[in-house]
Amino acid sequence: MNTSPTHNRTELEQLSKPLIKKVAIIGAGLGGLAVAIALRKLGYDVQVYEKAQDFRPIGAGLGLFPNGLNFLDAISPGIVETIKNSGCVVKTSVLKNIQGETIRANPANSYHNYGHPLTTVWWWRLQQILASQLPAENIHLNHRCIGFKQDEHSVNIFFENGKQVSADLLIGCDGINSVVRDTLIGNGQPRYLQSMSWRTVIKYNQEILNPGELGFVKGNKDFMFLLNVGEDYISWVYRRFSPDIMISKNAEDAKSLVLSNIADWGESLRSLVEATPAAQIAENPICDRLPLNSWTRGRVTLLGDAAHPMSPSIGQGANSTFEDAYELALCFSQASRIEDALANYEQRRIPRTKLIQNRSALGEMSYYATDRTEIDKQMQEQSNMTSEEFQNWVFNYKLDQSLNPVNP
């Protein structure tokens, strides 16, 4: 621990107590590398273990709304210049019909009443922003987790290649199908919300999106949206309704699968899929699973999608994530025993993911519905929040003190 004096010290690392001395991530996805950040400002030996073989260009553009800024730039200052200039600051939004045409463009400052803008980025531009604030020793590729067994001092991970390490604290961020989890709580498959997403990124001269855009395009029980990503490029993510999971055979008929359902769209649209490489369009179903009452077994806790996976109908999946990476540091930096800071972590956390979980399922079904008089009732009574409340509620999440780097 920083051993510095007290007064070039921050409340949160005043309060730091040494838990524990070496944290196991399993997951180098957004989550994991977020809450490594985090922890390693209290002193920690923190180690990421990540499945891949390395970190090739892949996944596709995301939102980073208000709230998910506000606390990646509390987990490390300055960031978040780092990732609007690699990406790019939504200032219009803009609905188009299916010929590419738009019908109405709204601007996008409102975000920044909350503190930052709308900002659009590449889902692995962020992951190398991310990982560029580690020391790459720190970082394990090729460690794909299979297990766990855990006593009253420490937990021991076991790897498919037959490495096996040991921590005081494990932390499974490995997302929807976490390993973590299924060990830790066992609970099933994810559930399928009847929505299929093809998506992508790709660097394209186009008319469709003008500079600071964001584009959605309404079709019939269909959908895009379009994402200027920074650099020139632009990711698609076209998502349709479907009753059932439709995976294709090989990337050539997924490509020509997304062509066959938009082949009545514009011009412009069509010729952005069509310039896509088959291998570099990614299909998959939606799914979530149901909200939990704990996410936590002696040392072992869970965070991001691992914990609460949702649809990205609401764009909340990364930047809740965010959110959960600085609330458990500090509730490490508050606690005097292990499981008091795990206990707060889920007290601070599933209330207000559960409702998020819950509010991005219908989000995903109001996409397609035909009338949204009954979905826009049950998201009322879901969490007695209007639209516009639960925005507000969401974007305006506060942070308790700030987590600022201490010096090893």
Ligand SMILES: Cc1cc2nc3c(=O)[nH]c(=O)nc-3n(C[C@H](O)[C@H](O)[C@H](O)COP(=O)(O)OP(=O)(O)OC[C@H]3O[C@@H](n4cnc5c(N)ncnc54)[C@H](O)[C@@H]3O)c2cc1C
Second form
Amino acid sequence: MNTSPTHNRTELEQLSKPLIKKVAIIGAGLGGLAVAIALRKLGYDVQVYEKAQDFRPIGAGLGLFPNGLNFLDAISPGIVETIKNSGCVVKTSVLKNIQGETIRANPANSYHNYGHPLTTVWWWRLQQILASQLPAENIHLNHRCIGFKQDEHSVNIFFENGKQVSADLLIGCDGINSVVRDTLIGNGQPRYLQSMSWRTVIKYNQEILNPGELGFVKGNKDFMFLLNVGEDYISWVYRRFSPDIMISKNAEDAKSLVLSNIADWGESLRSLVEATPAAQIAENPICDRLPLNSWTRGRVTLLGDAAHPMSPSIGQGANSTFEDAYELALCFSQASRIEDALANYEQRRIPRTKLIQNRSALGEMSYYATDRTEIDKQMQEQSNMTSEEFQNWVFNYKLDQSLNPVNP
Ligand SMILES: Cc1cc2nc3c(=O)[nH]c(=O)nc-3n(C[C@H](O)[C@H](O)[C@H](O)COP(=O)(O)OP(=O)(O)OC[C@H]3O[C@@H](n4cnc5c(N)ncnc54)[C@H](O)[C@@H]3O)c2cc1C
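For comparison with the form predicted on its own, kindly provide the form predicted in complex with this ligand.
Every chain and every other molecule in the complex is listed next, the one we just looked at coming first.
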């Protein structure tokens, strides 16, 4: 801070005042909760508004990579140990044929070189772990944001339930169909990436994966991930190339569709899908949006999928979101004006997430390609990095400073 004698009293008062006091976050997903924890550490009054009526067990497993885990640990030291205990530290990744037989097993120990092992976890448990780090009264369920208005002093946020709150800073963490982004920039339709997804988490005691394994089944224009997510729960994610979006009429139809698609797969894999209650299978088109050049207007910004929705092909959606959360808080801990903090946040985050978004879109298609030469060429051109260099660049992303409270 510049405290030179040329500053008059009012300027000094201004500089010593906290930059912001009240922060409103829309969305209690992984990004909203992570950034809430980070900003509370700086001493801000942080309130999170979530449209869901309660935290329900969502059927998704996630792979957490070293970059995401490094940043989570910086936000809340010790949290990664809790996550590892809840999920599964991957020791081996196995490639299976459609009969369910393992045809290759690769040790997954290279991730350790970047600070943390690859860890698979149930999305819902991760959400619970993050939420448990915040006072319950700071998370407001049943608050669907429908818009906001800002001026030079504050931002007013409106909810479907008729409530209205005012804050110094608004962060839209409301996912790929973000209302905050739509109000701020205008959304349009997400871009469909010609890939459909069906996924769930179920308790499953049959031997389909050994402890510490992550499975990948390569079919013809389709594939399946098998994730151990702890305590005998397995997440299966089935994806299939589909030029058009296909939305089933009901849950039973969605399950039947998956079963008919894998009719020639082995018994162990079909049984896993058969054992899944239809209502627990989430059917989604895989979508992203083109990267933006700016995420901010005034005192409103975006984070996570609201800012940079990407295909899950390289598993960086949540991981890059944890980087956003830490870096946004870091920018506020260092700046003396909101504009500077948010400009610095964009400078740090947009170039990196743009590259990851673009690579993820190509990655989705590479799963289905019979000849990867053209896709590999495009990937190389996009980032000027080989696949190995790109992976190293993603996982090796380091925190450059620690978070210090603004108002100790
Ligand atoms: C099939 C699949 C597999 C994936 N696998 C991985 C993986 O292995 N690794 C990885 O890193 N990422 C993965 N991802 C991506 C990851 O799930 C997301 O990138 C991550 O959850 C982003 O977090 P977020 O908080 O930005 O958004 P979300 O997690 O989508 O959370 C948004 C929250 O906002 C709430 N909300 C929405 N609208 C409103 C509103 N108007 N008012 C109030 N609340 C609202 C929602 O209810 C939700 O709680 C995967 C995604 C898919 C589809």
